[in-house]
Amino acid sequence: MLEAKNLMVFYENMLALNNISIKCDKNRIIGIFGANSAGKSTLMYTLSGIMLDIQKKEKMAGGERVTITGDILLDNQNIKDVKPSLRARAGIILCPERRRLFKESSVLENLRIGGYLATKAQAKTTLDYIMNMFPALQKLRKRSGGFLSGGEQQMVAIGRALMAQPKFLLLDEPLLGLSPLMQATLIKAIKAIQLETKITIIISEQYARPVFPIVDYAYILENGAAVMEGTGGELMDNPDVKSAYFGVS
């Protein structure tokens, strides 16, 4: 399990995340759904560790002073002041906001930078899954990223992550600017990932709606605090969600 306790973030003297807690059991999809600047990515960002490597380079640059208190638990193993290279070591793997791929590389070199944690039998096997996972990368292999479009970027990003041989993907925002058919095509996909690797998928999204099906559990996040939590089905019956998510009251 992975779970955060009563988990704060400030920059300076601006509260980004408010006391959050949250548990992310193994073998589940959890959302994570709030407007924009509600705080998704700074919670992935401190669940994965990079937070640190931000308070670190911000310190040393004299900019701003960022803060972290509360625990961040991976089987009961209090994690909060881990580095982000040990925690993908441990399986919790980003993939961030906005693809972030070496658009000089092509997408076969992109995911095999993915790799660089797993055994040439794992790589393979996986390289293989994500194939056939999204079959349009086939004909790409040899594209640089900076010539895809935003879809094909996304599935090597998800790609590229698959290959670090995650036990927690963390998804930021992987819907962000997409056409409503690649916004399906991916949420099928994530889906048919945890089903058959059994992997936790953490996914933050302000376009909650598509999503909302395929989570067994979700927390609504307001101005870096949790307001709302619930199985999927209980949220998409919320009069209160149903208004701020699907524009019915």
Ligand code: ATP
Given for the second form:
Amino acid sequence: MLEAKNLMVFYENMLALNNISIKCDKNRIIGIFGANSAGKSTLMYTLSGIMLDIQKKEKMAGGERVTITGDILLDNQNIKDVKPSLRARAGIILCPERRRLFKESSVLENLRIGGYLATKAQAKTTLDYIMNMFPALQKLRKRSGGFLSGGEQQMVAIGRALMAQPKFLLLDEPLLGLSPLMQATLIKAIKAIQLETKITIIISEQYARPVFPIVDYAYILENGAAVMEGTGGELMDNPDVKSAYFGVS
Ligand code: ATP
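Having seen the form predicted alone, could you give me the form predicted together with this ligand?
Okay, now the whole complex, with that chain kicking things off.
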């Protein structure tokens, strides 16, 4: 299980995460929902350890002071001071907001870069799996990342993260800027990936409506705090959630 306990993150004096505690059980899809600036990316960075790098870089550059308190537990071991590369080796893999592909590199190169933690056999099996899951990528193998549509880029970004053999796959706003049709395609793929691989998927989204039906459990963030939590069904039945996310009052 991946768990955050009483997480607080400050950018200087600005409180970005306010005493967040979440539990991500194995073999689940966990949703992290919230408006712009609610703290979703900060939470994803903190779980994956990237926040430690941001903190270090800011300190070296004499920039803003980033303060992180609270604990992050992986199977009951505290990993709050473990650097992101070691967390990746332990299976915590972040697929960042806005995809961040290597734009000059081809689809295949982008995927292979993700496989740096995989054995040769794992890389081959996973590559075949990705091409089956996203058949649209078959014909685009040699195309540069910069010449793909947003949806195709997101498929590659998810594929690249899968190549790293995650146990916990963190998807930060994977639907951002995509058409409803592409969103539906990706949601279906994300559900299928979870069912087939048993990886735990933690997915953050602002426009959570299409994501609610596939989550086992979700947290709703507001101003850095988790203000509501429950199973996907419980939350979809909640009147506040209905009016905020489904336009029903
Ligand atoms: P979005 O949907 O816009 O990505 P988010 O829910 O991911 O939003 P965060 O990016 O985690 O939210 O931001 C949480 C708060 O922290 C926001 O008020 C944001 O302006 C602030 N913030 C984020 N990064 C920094 C930073 N490097 N320095 C200062 N403030 C920051």
